[in-house]
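Below, in structure tokens: the form predicted alone, a single chain.
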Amino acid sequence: MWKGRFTESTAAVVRDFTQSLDLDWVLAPWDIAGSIAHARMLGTIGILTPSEVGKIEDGLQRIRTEISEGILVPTLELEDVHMNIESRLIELLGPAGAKLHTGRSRNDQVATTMRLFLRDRLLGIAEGMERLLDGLLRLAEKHRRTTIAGYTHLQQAQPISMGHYWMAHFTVFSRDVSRLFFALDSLNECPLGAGALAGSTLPLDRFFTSSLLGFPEPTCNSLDTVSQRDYMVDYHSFAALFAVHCSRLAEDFVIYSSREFGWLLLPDAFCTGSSMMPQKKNPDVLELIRGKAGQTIGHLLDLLITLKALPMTYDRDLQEDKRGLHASLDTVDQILAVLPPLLSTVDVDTKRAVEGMEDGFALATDVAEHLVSKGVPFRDAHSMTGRLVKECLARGKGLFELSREEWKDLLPEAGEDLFPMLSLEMAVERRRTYGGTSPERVSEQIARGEALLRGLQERRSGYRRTVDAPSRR
């Protein structure tokens, strides 16, 4: 369809190396919707006439029905979707058929197409971030009150409530879910009538095209249009990030599930087990998690060197967003497939959770803060309470095993207001600063998140109405 200045057929291996049908004969129904757009476009301006209009739109829909029939098989000598698609319609209509690209280049064309396409990939994927997140309120209520070590440098810091545990990772995806928002409404204007590069000399009504697709408004400058992937990289940073964060998960529940911690009990459904050693229960689910962040990332990476040192405007380069562009989204949706369900069945073994906060250790802080209470500075208050677990060490006793009149010698700052004080629930119960780990804090945590889960369902709703709105006109 572009040979006409050629003397010369395109070279067999150039066809074969420049073909992008394994990449994007998926793109077709969002191709479709496009051509529909802008063949019903081209007739309330007058390029086509009713009846053409009619025609191309009776022909476009029946080439939908071919190819999710698999009646249309693509060949490479058309290059692209775009163009099987175009050749069917001209084979079907004839000159009809010819008209639909008035206006228009494969440029413009593809940039709507990966818009559409993204688009609706996006609030899929945002679906399943509400599940993920539905799911981690729920963990965070069922285990409000289930104290556990909270760790740094995954050393026992201080205990915590599991619910807070689970707030934070909710905070964690909370975060993404916005990026996720931010990658959708960045690509949220329709670029058909840009062009190849320059817009037209022909009278394309640019924004009935971007209300018949469900955009707010067309681009708004042509050259960035063509050339622009910003979008792809929005949502790559989403991915990437989210990946991230999903890979950190699963590390905590292959370190907290293995023998040594053992007090987070993984569904036998989520493992596997070994073709050697019988007694082995393998969190190969969490280890692939963190395996495909690799990936993820990799993706981002690949798609900012790829745009780093592209001349305005459009370069075949950038045929290649779509292989990252799939496999990441692909490994997206696998994630959220199997991480809600099994976040689900998780549990939490509460004797073993605080059998390695028996020796008291992990109430060094509360003793600390306790001299402060009484007018000790903090950081003699620090040294002295140092001094104390270093002494328990010296003896073989943790701090619970210590008698009355030994905690009169060691520390005798301390009151006896102390006492009451010395137990994993009550220093998880006194942590009530906001955003702290305390049952009732948590509670809030939870009150929130509901909230803005609301929001989100809310959000990604009205985003869907005005999507699917104008392809029922």
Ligand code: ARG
Second form
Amino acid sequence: MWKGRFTESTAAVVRDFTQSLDLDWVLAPWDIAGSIAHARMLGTIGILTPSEVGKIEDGLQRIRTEISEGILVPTLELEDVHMNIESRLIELLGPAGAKLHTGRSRNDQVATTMRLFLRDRLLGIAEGMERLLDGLLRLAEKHRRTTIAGYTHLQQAQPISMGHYWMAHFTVFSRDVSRLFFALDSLNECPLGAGALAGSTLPLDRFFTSSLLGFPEPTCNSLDTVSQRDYMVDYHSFAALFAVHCSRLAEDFVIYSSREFGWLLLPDAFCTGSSMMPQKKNPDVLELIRGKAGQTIGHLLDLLITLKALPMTYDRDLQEDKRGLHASLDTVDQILAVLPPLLSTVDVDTKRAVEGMEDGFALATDVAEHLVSKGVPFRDAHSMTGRLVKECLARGKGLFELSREEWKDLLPEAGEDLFPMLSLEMAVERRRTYGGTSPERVSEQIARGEALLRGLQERRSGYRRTVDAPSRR
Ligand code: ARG
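So the form predicted alone is up there; where is the form predicted together with this ligand?
Below is the entire complex, every chain and molecule, led by the chain shown above.
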């Protein structure tokens, strides 16, 4: 493509080293969409005749089919997807094909292709996230009145509603979806027409190409346009934190389903066995989800380090943005393919879920707060209840096993009205502060969650409509 300036052909090692086909050939459909928009725009400003535009469009459609059917095989001599397609077009059309690249550089072309590709993939991920959120809402509804142990420091802390637990993960993932949409919004500007870096002497209509490609507007600074990949960093930030969140959920499940905890029941279909130990049922799916977080964090750092200290504007380093992006998108897709169906099959052993709390010590805070209602300052109530626990431990008794006489003797400040409160269910029921664990509060969270999910679905389908509409024109 640049042989005019050169007297020597490119060395074979350089060809192999600089090519990006292994990573960008899959981007062909998006590159073609960008080229069609560019050709139509060149038609509207009189650089291409209507017949040339028609020929280019037909040629590009034909190339699309040739690629999908494996007839067109790219060559490394042509470095990347962009030049392979353009070269095939010239082969098919001659001079008309040679006009396509007018006013365009691979710098704005690759930026456009990447944004179109990423937008489609992120909308797919948004759908997966909706399935995940929906699964958590179903679980929360089902387990609104299931009592489990709540942990801090992985020590039993206070009894909670399991619906509340599921809504905690729902809340976490709904923040991730906000970050996903942030990435979508930040990529949603059209780079086409920025040229190599400075724009063009030709009267390119950037607003026209932008709207053809379903972008709300073109990017506003051509130098920035060809040199930035911030929207990709935004995606990677989403992906890294999302995978971290998945790893936490997976770790919970690994712990709760272990023999020692034993109250979260995993279906056989989502577990694997041991090649040696016949009794084993291992949570490999969860461990792999946990393990994948490292890669997504790595891909974020990889891109940040590539971008660091890059001189304005385009630098070839930017070609390295693709490997990590593909890998990370695939990882997120894989997690989203396995996690929602896994969630829909987990069950709870409700007896074992409260095992270890039947001594009543998990209600020590409730006792102290009861004393507060009798006018005892909380710090005093705390140490009085602490002493009560110590005495119980010395007597080898749980709180629930103390007789009324022992209560009178050990904690005279407590009133009769304490005793009806001393059950795990009441402890959950009574935590009615906003965002707290009582089933009625959980119901409110679920209702808010349903509304949030509907909002996300609308937002995604709205995006889809604007993205898909232009290509149907
Ligand atoms: N293959 C390159 C990429 O994937 C295309 C851009 C090359 N631009 C250039 N001026 N050499 O990023």
